[in-house]
Each structure stands twice: as C-alpha cells, then as structure tokens.
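A single chain comes next, written as structure tokens; it is the form predicted on its own.
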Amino acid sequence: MSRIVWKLLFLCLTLFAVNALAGDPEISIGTSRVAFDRIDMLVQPLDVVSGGTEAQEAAWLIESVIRVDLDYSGFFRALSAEDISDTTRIQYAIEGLLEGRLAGTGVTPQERAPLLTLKLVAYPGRQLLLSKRYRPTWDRLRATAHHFVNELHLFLNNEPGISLTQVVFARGDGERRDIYCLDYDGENLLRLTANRTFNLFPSWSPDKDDVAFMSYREGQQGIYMLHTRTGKVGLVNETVGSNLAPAWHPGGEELLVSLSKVGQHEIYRLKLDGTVIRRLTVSPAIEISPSWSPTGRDVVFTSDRTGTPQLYIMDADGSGRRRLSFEGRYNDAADWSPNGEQIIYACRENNITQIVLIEARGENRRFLTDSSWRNCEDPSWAPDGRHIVFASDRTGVFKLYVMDVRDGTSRQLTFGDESDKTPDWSP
C-alpha cells in the first residue's frame, strides 16, 4: 500500500492530520489571466435616479459583482468605457437603472429595497436582448447580480453559468475539522458544523438541499446528512470500521461509500437511510473514493489491487471493471465531468501530487498543475464542465483554488492559516 493511502486511512481512523508546510509562507498568489476566445462585454455604470449615497453604493456593488462574474466565467471579458479603443469590437453591453428609496421613506426591508433594471443589449444599434427587473433587499444585492449574469450566460450560451453555485469543504487541523461553504467567488463564508470533532468529505446532493459528509460527531466514524435549509444533521450510516467519502447518485436517491466493516475497504451503494443496496467490490485490495458518472451507469474508483493505487471504472452493479490509469505511484480522488467525457484526479509522481485530466476512455492524459503548485489534492468539477476546484499547499498551508481547464487561468478561493481540503462544487 502506498504511503499516501496509509496517510488517508490514518487520518480518518485516528483523527490525526499532519500538514506538510513546505517553503516560504509569504508567497503571494494572484489570479493569472490568459486571453482565450473571450467575448468582450461592455459594462456600463448603472444609472442611479434616486436614493443618494446609499443607492450609489448599491449600484457600485452590483457593477463590481457583474464584472467579476463575467471575468470568472471564462467566456466573457468585462470592459469599461475607458478600455475601448478604435480596434475594440464590442458585441454586447450591460446597462441598467437603479431607483433607490427616497429620504424618510421605507420601514421594512422590502419597502427600503431599490428597484433595479438590468439589460443586455447587442452592438451595433443597442438592440435589446434581455431585460430583468428586480427588487432586492440590501442583503441580496450580490445574489441579484449573480442571478442576472447567470441568466445572461443562459441566454447567450444556452446553458446556465456558475455565478449562483457554491463550494463546500472541510477546514481545520489536527483532531478538529468543520464543514464550511462559500459562494463560488469566495464570498459569504458559512460554517455548517461546530461539533468539536473531525468532519471531512462533504458532498452536495443534486438538488443542493443536503450535504453528506463523514464525521465522528457521535464518537464512531459515520456518514451524516446535513439539510441546508434547516441546518439539521441526521445519521445515514455508522458501521464498525471506516465510513468514507460519500458520493451522491445523479438522481439523488442513493450514495456511494467505502466501508471497511468486513476488513479491507470495499465500495457499497446505500439508500439515504443507510440500507445497503449492493456491495460493488469484493477484493483483498483497498477500494476507495468512488464517483458516479453523470448517467449513473458507471463508477470510477481507486484500488491498489495491482500494487499501487490506480483508477478503475466499473458498471453500476459492480461488473465490467476496467483499468483507467497506468502511470503514477498514487492516483485517487477521481471526479467525473458533467458531460461524462473527462475525469480529473490527483496523481503522485516524484513525491509531488498534481491534478491530472484524462478522457473517460483513458486517452489524452495531461497534467493541469506543475511543481510550482507543490501538492494538489481533492479536485471537483464545476457544473459548467470548464472549471475545477482543488486544494493546494503552494503557500505552505492547504487552501482552495479554482482553475479554468481550457485556458489555464486560476485564482485563490480561500485564505487564512487553517487547512482547507476535500472541496465539492455544487450543481
């Protein structure tokens, strides 16, 4: 068994984690930018017709969020009027109007809410393509801007964007880690658990109503379910031994887990009440980290049956196993792309763990990170099939980063001194 697999099992079974703090923690990481077939989008300042300074600040916030969403999408490049030259070809522009409350009016949050109109127009001629009217309370201004960009993305690309998505992850060190979530742009950090124990491997349900995760909240390692609307937590499965890495079926009616109740870790399908539907693997090897294909017909997982942890794919009933990876001393944490055509995973070579992209048929394997990233772990796809989130210790402590797999741009998502690991991007 590889050193990394031992480390994973030791981490989960003994509640102890050791983070390798390599190099200078003062390294500054920024967002890298590469021009890559982006559509220029002129973002005009909102026309504020009433509301004074309060309305002006609201307009500035909305404009700022829209610009960030456009740049982070990978499809658009947000421009201001001063960015335009004689050679710039503008195809689209965003315009809008904000009516803030008049002085001395408004008692409830709804009465104080501004009236906001946002429009997408085409150039030349400013042909109206999309218009949305909102009355957001002041605490919903960011969400409103995200919603408009999502609608814009849907209108122009015939699919929703990622501006309304979130990332859930585990934060902490040693014997205590809690589950957190934040918006895709790093805002609105929210702590979901506070049980003074070890919580790891959070996983979004397809409808975003629940997060399944591994926890020692009752003393014994188990799989738990947190309802995102109420915050209530319930037990799914708690068997003797390890209960690792829950993964949701695309239909939302069952989970994949790795259990060691019969000795070595094997992969099972469970109902949401913990009932075993089917045991998928029977092997003296360690079988961990299962992930469903988008159709629910296949499962990718890690096994050391050939001596080193490699990736395998099997049918949903456990039959038809075939090997996917053949390189690297350690391969784990595979995640299927939303369209089912690609798989990302962590691969350890030359004492560094990197993120690798491979076609689901095993072709065109390529590294997405290099040694400048140091160790990278736990990749997860965004629902657009273009972006991924993963953990890297390039600053000396594991933090989360987002990467565009098409143009290679990246940005740091989380900050601080505590370790952030096992992220999962919401649908």
Contents of the next structure:
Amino acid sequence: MSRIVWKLLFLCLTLFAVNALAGDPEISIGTSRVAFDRIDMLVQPLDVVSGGTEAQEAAWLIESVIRVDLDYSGFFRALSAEDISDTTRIQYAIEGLLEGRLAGTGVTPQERAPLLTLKLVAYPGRQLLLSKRYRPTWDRLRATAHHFVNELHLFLNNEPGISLTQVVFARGDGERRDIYCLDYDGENLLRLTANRTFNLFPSWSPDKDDVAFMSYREGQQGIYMLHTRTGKVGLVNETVGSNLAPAWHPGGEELLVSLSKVGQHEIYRLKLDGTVIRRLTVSPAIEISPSWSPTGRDVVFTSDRTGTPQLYIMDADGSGRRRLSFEGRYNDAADWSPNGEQIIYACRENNITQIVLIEARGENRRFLTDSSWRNCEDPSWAPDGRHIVFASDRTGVFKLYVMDVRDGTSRQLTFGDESDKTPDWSP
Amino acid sequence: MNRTLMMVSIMLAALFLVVGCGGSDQAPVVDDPTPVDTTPIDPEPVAEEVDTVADEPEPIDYASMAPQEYGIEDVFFAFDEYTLSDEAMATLSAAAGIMRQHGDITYVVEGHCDERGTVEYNLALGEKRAIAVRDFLVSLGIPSSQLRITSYGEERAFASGSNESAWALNRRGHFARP
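Previous: the form predicted on its own; requested now: the form predicted together with the partner chain:
Once more the chain from above appears, this time first in line as the rest of the complex follows.
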C-alpha cells in the first residue's frame, strides 16, 4: 500500500515539478488560434552537448516521445529531414539541445539532472516561436517531452493537447478486478487498488485529484473515493442495494450515481459525503449510466422503461426528459463530448456491441466500430473531443483501444491476458 | 460413518489373513530354532476403539457448506430476462423446503449475467434476477431477513467461452454463503 502511495505522490509531485522548472517561453510571434489539420512538423534530432551515452539515449527517448505525441494528437505529422524532398513545404520544426551533466559520487539527482532546451521554429528562416528550458531528472524524460508537446498545443492551437492525460480503468482476472492508471500513450502503468475483490467504473474528478469508483470492498457494492495524492480511499455511499458507476459533475462538487435502495435503480445526485441532493428519476424500470453534459445543465442516462435499454436526456433537476436513441434495441454507457455537441455510447445489435457516435440533438448516428472489432464497450472521451478510449475483445480478451473519431485511426492501449474494462480518460 | 465401518472390516479381514497364513506357513519348518511367538494376536481393542468413534454422531455444519451441497440449487434465466421460468420456480420451491429446516442460516442470492451487453446494465439486470429469486422465496414463506441479494453482473462467470452453452450457465441466480 505504502508503495502505491509513494508512486502516486511521485506522479503528482513530478508533474508539478516539471511545470515549475519550465523556463519562461520566448515567444516572438503572437498567434492566436490557427486553423489547421495535420500540420507537417519536422522533428530534428536533439544536439547532445555533453553527457556521453546516457545523454545520447535520453535525447533519442525525448525525440521519440515527441514524435509519438505529435502523430497521436491528430493535429500534426512528425517528419524527419529525410522524409522531406521539398524543403519549401516545411512550416514548423522542433529543435532541441541536451546538455548531460553527469558527475561523480555525492552529486544529488537534481545536480545530475540534464539541461534540456526544446524549441519550436517556423520556416522559412527558422524563426523562433517557442522555447522551453527544462531540468528533468533522468527518470522524468518522458513527462518532460509530453509537457513540451502540450505547450506546443497551447501555443499553436490555444488549447491543451492530451499528452499530459491519463486513463483509469478496471483490470480483472475473473476473481477480482482492480483500478489501474496509465499515461495516455500506455506507459507508466500503476495499480491503485489491491483489495482482492471487484472494483469497477473509475471516474476522474475534474481537478484530477480524486478517482471515484464502485467497489465490493466491504462485501457489497459501494461508491468510494481514491485521493490520488495520498492513495487514501474513503467511502462515499453504501446504501442497501446496488451502487453503480459514479459520474462527476463538471464543477467537481457532486456525483451522479444509480442506486437501487428504493427497490429499483434510480438516478441520484449525491454530495461527495453521500448526502442525496436530489433523486432525478421515478420509474419501476432500470435507470442507470448517467453522464453530465459539460455545462452541467443536462444529464444523459439509460432507461429500459420501454422494455429495452435506451438513452434519454433530462434536465439536471430530473425534468424535461426526452428520448435520444431510437435505433438499436440495446443502448447504454453514454458519454457526453467535452464540447457538448456529441455523445458516444455502446449499442448491441445481433449479439455484438459496438461504439456509436450521435449528435446530442439526436441526429447523424454513426457506428465508429464494425464487427471486425467484435464487442466494444464503455467509451470515454479524451478532453480534446477528438479521441475516445473503449474496451474491445477483438483479441479474445477485453483490452483498451484509443480511436481518433475524426479519421478513424486507432491504437491498442493495454496488453496482456487480463480483462480491461470501464476506462475513463482524465481531464 | 459407512466409510469407517468399511475400513474396520477391511482391517479385520487383513488381520485374519495374516494370522491364518502365518500359522500354516510356520508349521512345516522344523529346523527353525527360533521359538514361535505364541502370544495370541488380539484384534478386539482396535475394533473397540474404532467402534466408539463410529458411534458418535458427527454434527453437520450446514452454515459452512455451500448451499448446493445440501440441495439448494441455482436457477437459470433466459437471455435478457429476469422473470422466473416454471423450472426455476420448481427449483426454488424445493430450495424453500430446505431453507425452512435451516432457519438460522442466511443466504446471499447473487444475480449473474452472460457476457453480452454492457457492464452496468448487466449489473442492474443481475440485481433484478436476484430480486426475482428473493421475492419468490419470500412468497413461499421464507423470511426476507434470511435472504440478502447482490449482483455481480458479468463478473465472476461460472463458465468461460463465448457460446450459448457458456452463456446459459452464466445467466443465473446463485445461492452463496454470506
């Protein structure tokens, strides 16, 4: 347990430290939002000034992480000098300088930390747009590269990218299921629970300080909160009956949960101490899987009041219920996009479950996956509103996959024999 | 009890065989100077010891046994359904008879689903199945205080495999110890 606490502490502190160590960017051109799609980005090898083999390997690692981040984002295409025949086509390039500072015994890790400068330049003329100086410890090179790419997104797109995000999910072997966390590129896998029972439906708080989840850790279903800085777990709600997937209000002050304490599943708004703010549904049917709209004004949820599970939207006080899904006999697990315009969900047809995208006003329904994926479940939006993560058993066991909903490209995020389900992409 | 009796008779038979064979083998060996031990072998004390153990009734601790070991059987559901079939009702009627004899034992009714469909809807469906089982048993006079319900949805599957025979085994109301 204490090891997990330390790892978590480390995760948070180092993220903070990278931020703090980042130097003032020298910005020579002030551009606000640039409209673009898949911009070519020349990534030059970093100049290694000193530090020998270790520094050279660090430089290669940083370069490769930057390349993956750029390609993954969907906004950029990472290129090498040899990929470009027509140099007049180059718009932007990333250049870097790494100064390894290896020294003898008695030197602290901070003193040993390499000096790293990463720059964004514009062609023609190699005009300096953005320059960042870092002093990461040797084990924080990946996070530093992710940080620079995030700065790049902020500068060129006026919005953060997803390179600093994480995914939480539930991994199980049939006898137990634990909550895990990993970086959005599949690195830094970390187990967050170890209670030998079933833990499901992890959900990030908007400030990323907490993960709410459902667990049988006290023998019956309850809603729990894991504080990511300390690793401490606290009980939120454990009323008689079912306590299902918690969903955070965008303000971070309350949760939506489906409870069956009155005998059937109804949707409730709970304070973080478990106090009921409001019961939102009244029906003998199953009402589950609530998700807030990004403004907190509306709630999408699942009800089987017509005999089959279908999606509905209601106001945050439970009024104004209207049906969203009319096609498909089995629709569940909706997640509202960050810009509020789209909803993704799981639709089962002919014994196979697929991911569907629909506009929040109910139009333009389209399948994001096909039967080559076998079953796909539990979709969750990335904060960029462009990528989603979901679970698919296309290899025979449920693993997590990321898809760019604009161009349909996908990548496998988790590997191994255990079943990975109910992912939630961090803010 | 039957097993101990059987073991005693086997042991006795073995003893008689040894004693009998020893006697007839030793008789013709006239050159052997070793005096034959004539102390009679008495099998009685062994038999008495075993008898006293076998006579004591062993109390059966039903509370520590899986309900299926003494006749409380699981029931099965149709795809996407939580209503009880005639067969399930017959199984539960038999279970109720046994439960009445063990009024001090609490049972957990677990609702389970096959793997098709979503994790959350299956947890809700599993709970509906557990409630259907509990309500039927209560209608037969089993006090609801003797029955707790929970749902595992598609977790903790009984049969692996993505085919109808595995799915049918996994759509069940399962009786467990608390």
